[in-house]
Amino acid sequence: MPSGLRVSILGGGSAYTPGLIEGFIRLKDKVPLERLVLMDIDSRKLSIVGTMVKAMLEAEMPGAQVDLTQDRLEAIRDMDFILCQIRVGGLAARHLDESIALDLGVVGQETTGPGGFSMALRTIPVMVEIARDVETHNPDAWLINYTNPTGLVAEAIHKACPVKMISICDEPMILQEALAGFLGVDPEAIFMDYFGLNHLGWARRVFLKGHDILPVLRQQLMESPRVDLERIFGSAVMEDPKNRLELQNTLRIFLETGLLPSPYLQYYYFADEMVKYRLASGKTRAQEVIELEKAILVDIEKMSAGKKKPEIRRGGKWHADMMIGLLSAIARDSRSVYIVNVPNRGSMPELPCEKVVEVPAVVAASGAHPLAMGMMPAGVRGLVQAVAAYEELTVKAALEGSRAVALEALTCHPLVPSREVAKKLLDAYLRTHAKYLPQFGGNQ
């Protein structure tokens, strides 16, 4: 590995970047830094993140080169590894995505059945235009890929373009981690026999030092169900009632099925519930995250100027550690086994060869190889395969421009109770979104 490696990232004035700059302190014997790029279309946030960023780095990493950008181009010409976080639309159209379907009785979900529809129709474009100018302007380098929703968009790059490219999603971290806290032991020391789609996942074991403690774990919290949330996540990410609804429902699942799962399995398990949940709380989700960053923007002008006591609210910890142990793996060609989405190849044999799943895979300087996780557990197959089918559909249409093939894609999603529901989401995402789709102008 060099001395330092030259990292950029696209949106980088969200507010999970200072989290990430965190991790990167925090582990800089690991990965060093040489040159950071943060490129954003909001001049005002980039401006905001990027002065505590550098200042952060100043302190902690005074070697490292520090510049901010709003063209694309910059950020990816001779850059190492290409971070990519960026929201087609910014929370403004998350905000209509989930309102459109909550008004009509069905899950409103950031990447969750409709709302992850017309996010990746809106996305998908965007993200292959991205792949390619890597391809073009900087082949040798990788696209590391947390865009949301993460699994279709790694689906859709993987057809168009043939660039260096790894999705990612911090859930499965997550869950490892906080089981680990539970346990009391140290993250690396568990594997977790982990399938599935990005946001549709379970382990159905876990091993510590050789045996599955899933069934002794369930055991134990059939007989004392009162779980300490607070001194597993920490009471910063429990005084979000969303949160805790999350957790309370993965623990719910995992006690019903005995499979530990993804938290979005709850808006599957428990969609009705989600939905009078939503709607009583008078605010789509992306409405609670438009204020939280608001305030998180606010604080972070605080801190870079003295006023207020640093503090990450967003992104933090387990989204930081992936991200930098997966570039450290592929810049050290470490062969370490990371949960990614990735081209099946036979990891899951009851989906297609080339479908994204997301399953443990072995990362080195050569990419991500998918260990084989076999068939699927006959409760969940069916749900999975459907999903599946739902979105090979969504991103042969967003990368086609077809309606038809949007409206099958939606038909077949296992959250949409109707074809003439899925018609109704259908045109209202089309006529709300035109400007986001123009591959969709006069195409039936």
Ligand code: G6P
Contents of the next structure:
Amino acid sequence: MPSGLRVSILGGGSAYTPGLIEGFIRLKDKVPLERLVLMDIDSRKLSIVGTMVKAMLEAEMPGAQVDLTQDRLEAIRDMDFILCQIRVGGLAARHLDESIALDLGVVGQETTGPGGFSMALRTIPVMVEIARDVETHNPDAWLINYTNPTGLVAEAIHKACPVKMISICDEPMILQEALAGFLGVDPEAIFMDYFGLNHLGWARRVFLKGHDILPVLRQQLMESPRVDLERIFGSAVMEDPKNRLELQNTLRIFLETGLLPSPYLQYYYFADEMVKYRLASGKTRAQEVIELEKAILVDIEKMSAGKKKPEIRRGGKWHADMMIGLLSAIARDSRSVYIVNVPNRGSMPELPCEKVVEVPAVVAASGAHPLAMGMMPAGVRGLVQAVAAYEELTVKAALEGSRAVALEALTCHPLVPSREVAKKLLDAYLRTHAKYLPQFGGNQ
Ligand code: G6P
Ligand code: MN
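Can you swap the form predicted alone for the form predicted together with the ligand?
Next comes the full complex, and the chain you just saw is listed first.
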């Protein structure tokens, strides 16, 4: 590995960035930074977050050069890793994605269901443009994407352009570290037999020293279901009622089914409850995050002015551990196993070969090589296949700007109750977000 890595973050003005930088500092021996470039189209957020990040690195990694820019190409050229966390249309567009679905009595969520569909239509063209810029201006660099909806974005990029890319989500790492915290062992001691799609995956078996611990864990939880979530996840995470409900529902699914699910399975298994919860709260999740982000930016400004101690409130340790571990595995060619989003290539034989799946993969300088995860349990196979078909069609619709394919995609989503509702959703999304959907320009 060179003396240090050159890393850029597209969407670097996000409230997630300080948490990631804290990880780079914590793990600086594993992944030393030579240069960090933060790029954002929002100059205010870039300046607020950038000032804090500069101060953090000056104090802890004085050798690292930090640059802030609004020029995408400056953040692409001469980099080893380009990390991507953009949000096309910002949280305002997310609010519309979520509220349009809720108004029709359907789950309104950022990635799962129609909200994720709408986000994919907006995000895929921009992400493909970014991938093409990387391919043209810096083809040796790695694009590490965690822009949502991660699985759909990954599939579109793999289809459209041969850039070196790995797409990630922190949920598998959250499961792994939470289990390790619960058991009091090192997360690296655990191996998860995990399969599925992004935000639609399960750990089927969890191995510790060669034994599957899930049956014993399930039994223990059945006997004493009160888990000290504060101890495992920290009180800051548990302060957010959305996180508390999500964790409770995750345990509920585990106890009922024996499979340890991604927290996003709650939107399928308890769809009615989730709609009711959101309607009763009177706010979309986007509106909650807008408030949270505002408060974080105020905090960050105070910290930079020296009036407050640094505190990371959004995007914690898991995300940084996942990202930095992955960068290290590529840079050191260590062939470590991470659960990432990669083209299937037979890992899950009941899904198409080119479908992007979320499975354990050997990560090396040559990229991510998926392990063979085999057949799915029959009880979840249908759901995964239906969502896989919806994703395949959504990617096609987003790349081609085809209204007919978009309607077909929404119609096959398990959370959309009928083709008539699908038509209403599609009309509303195409109309509301027209300025972000140039690919549908001549086709509406
Ligand atoms: C998890 C998911 C991400 C998601 C994040 C924040 O980390 O894996 O994909 O963006 O939660 O969700 P929120 O609803 O709080 O914005
Ligand atoms: Mn995710």
